[in-house]
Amino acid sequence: MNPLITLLQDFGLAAVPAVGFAMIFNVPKPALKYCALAGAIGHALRFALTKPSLPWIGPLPIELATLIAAGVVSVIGIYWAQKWRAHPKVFTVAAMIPMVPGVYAFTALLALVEIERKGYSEALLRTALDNGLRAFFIIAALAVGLALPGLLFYRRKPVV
Amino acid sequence: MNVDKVTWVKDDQREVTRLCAQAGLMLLQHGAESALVESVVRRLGLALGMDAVELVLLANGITLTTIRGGGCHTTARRNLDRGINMHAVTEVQRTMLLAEEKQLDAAGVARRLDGIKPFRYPRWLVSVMVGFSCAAFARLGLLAQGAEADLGTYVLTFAASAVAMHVRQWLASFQFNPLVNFAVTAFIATSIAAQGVIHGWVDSPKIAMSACVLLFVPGFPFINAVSDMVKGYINTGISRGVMAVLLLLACCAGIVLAMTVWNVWTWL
């Protein structure tokens, strides 16, 4: 498949849930096509970093994918934040919840429950460790983003 | 001194506590993290002419005290989760920023902040969008596999997720402890998603089977659990992080029982 029809499959699909989490999170109604657009433009940026075709760098792991992206989104969310009078976290924590690492932590969890079930096994405990730690250092990658603006420019001063 | 005099300047303050607790016991109930919730309060605080504000932050209660002119009022609310609300946080929050600007008083913060109703979206329409949701998550999911379009998936895994969502949003109208919830909802999913696997609907089963859980993962909660950490509220992050693992566990419990019962073990 062409590489950009690929990207921008990846686009509109992750646009889907940033606008359904965010409805979970009742997010007022204004907000919510911010929440789509943030939310497809990370993901899309995620999945283009970690491609092997990208040029230059090479591609990414994707830990570091999940920094960057999120650190751009929430740069994005915090432009919008001093437009729309809201904390940024509105608009950035449903753009981020395509990119959180679900199936690494429940099969990591799995995986655990599977030990405690047909007793130790080597390969059970790599897939445990090998997902759990996946799942949480993109977790940490996804906080710590979000966060970049404010620990590196708003030190001390309020966002909004 | 003027007796009189006294006793309003006491009032006053005590309106002021009051107000402060109010606004920060309902950015903590609506899933606000906790650098957020002390600057709006004591940014309310002080707009509202008082010297200082300190508040302590646990995962349930909130603890504050407004200073003026050497005078301390001190209290403490306890806190139940409301669920994640967006909306309350923003009403909350603009409410502080025009007591900053001095278009409210602290009578005009207290009937705003007694004002706000929280927004929610209709049930069905939550569902809905979720199904289509976790459907995305599947065709992301095949994608990064670089794997063919496959309907069935999709059909399946939106059905799952649907279902499962509506049914958790019922059940959490009568309050039923989170989970309960989750593990009874996760298995609910799991099960629905395990019938395509047995009658052979579907060409991945693996990937409908995890996506129609996707649901579950309490996002928000890690999210704000590690920004809290980073920004130095290890105490509330802690407590935040731990909830989100144990709803994670209490999925598998329900996703392990399904898989026992249909004996699909396609996720391993």
The other form holds:
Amino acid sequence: MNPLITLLQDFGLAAVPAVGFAMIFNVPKPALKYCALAGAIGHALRFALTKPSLPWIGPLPIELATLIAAGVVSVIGIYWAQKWRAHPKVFTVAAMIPMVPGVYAFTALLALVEIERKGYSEALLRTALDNGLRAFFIIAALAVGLALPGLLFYRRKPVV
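In place of the form predicted in complex with its partner chain, output the structure of the form predicted alone.
The next block holds one chain only.
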């Protein structure tokens, strides 16, 4: 399949959970389209950064790509918040939901359940640790990427 079509498909599908969670978080109706756009931009950027089809960057680890995408979404959210006189979290928190590592966390927990059911196995422990640590670092990257631009732009004292 064409990489551009795959990227556009990822862009469109990532907007759906962003809008859904924005509705759960009682985001005002006019801001829903911005939440959808921010969620789509973040997930599509992470998707593009992890693929080998980018010759100037190459495939990045998903944790680093998540940090970059979360930072970009947070900067966009700060810009929109200043433009529309709202809090940046209105636009950014729901936009981070499509990047939550559900598959990695589920695989880690499934491996732990299999260890409990069948007994210790090195392969199952490796699967649980690999996926559990990857899920942890992706969530940490989301938190740091969400917080860092706000800390840099809204400081009372200069960074240097």
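Positions refer to the first chain, counted from 1. None of these values were measured; they are calculated from a predicted model. Under this definition, the rigid core comprises the largest set of C-alpha atoms superposing within 1.5 Å between the forms.
Once the rigid core is overlaid between these two forms, Ala86 counts among the residues whose Cα shifts by 2 Å or more.
Superposed on the core, the two forms barely differ at Ser121: its CA moves less than 2 Å between these two forms.
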